[in-house]
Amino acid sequence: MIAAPAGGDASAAAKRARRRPFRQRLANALTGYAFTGPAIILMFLLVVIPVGYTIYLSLFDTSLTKPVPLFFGLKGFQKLFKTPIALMVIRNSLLWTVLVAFFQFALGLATALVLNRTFRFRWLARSLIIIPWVIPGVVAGMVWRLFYDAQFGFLNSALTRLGFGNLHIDWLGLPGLAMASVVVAAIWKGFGFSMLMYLAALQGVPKSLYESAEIDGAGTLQRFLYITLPSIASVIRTTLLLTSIWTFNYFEIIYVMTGGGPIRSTHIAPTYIYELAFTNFNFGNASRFAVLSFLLVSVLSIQYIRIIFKREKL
């Protein structure tokens, strides 16, 4: 027969399998750390204190022609949007964002329900469309500069081949017509990954959902409607919100293309920052213009980490 232990050894195992539990947290958390560490202190590094950085600088007056920088506080900012170039490049942000994502997303859509159907060399076609998503931005820049050339582009070439010769047009040089073609090269270049996106969802969507509603009479655009754009309505909304927050920070096409130019109509906030800190080397109102992009798209980023969270809840 077995004695039972002490009472002394029964309280000192108790207390070694309380310790036990304890010091596997602290391991599974040391172990943690360790490995999640270089990462925060990179991230730390590179964005906290730069943003940091950035904030300080807006509170002053900060150039180059003035070793001593003066405290503005808000004052600053105040001052900055009263300039008629801020508001214009706001204006020109909001409107460039807006357009790009827009037809980035009609674009990829469309072009994704045509590639979701079956035909020949469909394969070849999807690579094609994706193309001009991975080609690096300065070189995309750089060929729609060319295309939109006044002398030899290839646009008025072919106008004037076509009879158009009166249509002679300098694309990238008139304020009103600057921006609009950006616009179209900004969309050339990134609807490939809307589509991209919304070809994926399309091919999730169970197809007896389709052959039920077909057998009910549902046409064709019925079926669009109330089946195709609620089974994908999640990506839709992720991907504009990507898209839209990558538009807003889109720096190579435009400056590679106008520089901001014409007489600035082109500028947008990536730009307009560039100009003024390297440049004009006014970081304060850099650092101004830095912040309020920074606001605007935090908003975007809000809206996209919900619509995540909402998406891993259910």
The other form holds:
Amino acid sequence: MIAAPAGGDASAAAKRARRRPFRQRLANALTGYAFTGPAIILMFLLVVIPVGYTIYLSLFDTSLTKPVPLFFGLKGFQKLFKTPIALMVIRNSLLWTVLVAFFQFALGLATALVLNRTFRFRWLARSLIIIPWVIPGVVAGMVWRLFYDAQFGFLNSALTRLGFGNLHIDWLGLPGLAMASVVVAAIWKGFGFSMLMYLAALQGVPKSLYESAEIDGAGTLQRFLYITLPSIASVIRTTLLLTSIWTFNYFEIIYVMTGGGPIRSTHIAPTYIYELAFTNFNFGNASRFAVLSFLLVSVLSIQYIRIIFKREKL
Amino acid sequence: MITRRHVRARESLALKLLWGSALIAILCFILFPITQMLSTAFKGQTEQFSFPVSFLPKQWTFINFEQALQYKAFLRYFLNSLAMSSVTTVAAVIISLLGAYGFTRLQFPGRKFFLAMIIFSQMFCLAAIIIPIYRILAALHLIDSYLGLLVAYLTFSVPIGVWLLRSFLMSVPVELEEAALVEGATKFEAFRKVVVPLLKPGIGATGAYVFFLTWQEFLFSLVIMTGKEHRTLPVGIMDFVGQYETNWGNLMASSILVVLPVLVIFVFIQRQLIAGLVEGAVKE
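Could you output the structure for the form predicted together with the partner chain, given that the previous block was the form predicted on its own?
Whole complex next, starting from this chain.
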């Protein structure tokens, strides 16, 4: 609604552009394509065609026992929805995305609130907190694998020292517990990004709002609920969208920590697609799963693109 | 009056304690796993596997770093990673700089559609498009080649480059370019002589971010580089992970060596990079 007058401007500009001579418009278009052509062609070759090819592959029944892929249309998807493992992987993927994205939001916001206050060595605290985000995913995964180790992990030995008994919990060895463990590691790895976004947003909230609220006698919690949260709500929404997309697609931390085990309990879409394609060489099933994850991620990506286009009034 | 001020002071002390303990809790969560990484890297072979586990090495040693560096393949992986990341960075920055300029400053049919396509492709699950990319590269005989990996790396580095550079470009005033155009410069001249110099910090930050992403990329390298000598560091350090027993000391020492370059880059570019990310992702 608010964008309406700006939209009017844009269409007026477009009308003016249309009145320009054809030759100039052609020249403009050619310059535009000259600049953006390489990127467009590359993305066409590397993303659009591969996605099309994946959809095509998903219509075939392939496996090592069948020498010639058999076309069977959407039947593969019907079959897919009847396999318990596939359903479990979908459930895991959704659970993983929701938990990791939510806690990255909660912890990211809490940390941003802490770092938005002035205290000595704030720069040091901020630099330390951002380290996990800078560490490569493979390294983070290996560090957490060691940290969770039943014998040598610091987690067990810290719990033992705190008096919980002589613990040798295999954090990554039990279904259920393993999922919780990888979720915690992924939160650790990624919440720095959310923190940076929220910190920037908090610094943009006008101080005068807080001052007048204080004069009106609003407490800390009230100021947070009625000033801070509404002011940064749109940043929270876009950050949540981005982190959900990235989390859904995140491959290496689970691949390195559990490889999808134990008993496939920590498999999510990317790791399962990898296993189907490059361990079992079942490209048909892998492609069906890939198509499914395209669709799931697209729901979020379309939201994100709509927000970007709206705010730039494109 | 006095009592009221008194209450406020006490309240703020309680609040200070609350904020302080929150900070300490967050720092513990962040630093505890990192402590294990550092401590394991500086422990000798016997101390690594001794009980009870000690949080700090009793005897500090550089033996793990020496062993990692003496492991011949490690140097090779390091050079592979360095070359791949540098070449990808240069290629991706050139392509996405041109693209970002076109998408922010020029008018042409299909602009919105193609921009949406590029932003969209940044969000695709790489594991889901790796099958077709693998097959295309195989058809072109580019599996296990640096060129093949470079092409694969452009799938994620170009969209991110366009996305970031666009946000930097939007904060560069249009007037200077227009002045150059009025003086008779062509679009490309205005771009090269006016926009690129003004955009240098943004180009630096984008290049560093692409380097940072490529340096840690794992999946493409794992699938495409089938020959051991062609691997990059993130896949290469898995050599220290054994089927039955992992040499944690060597693994953690080499992990630190993998992290250091990107950590150094990050320290230098963080202000620019964070500004660009915030602007690109969420700024209203």
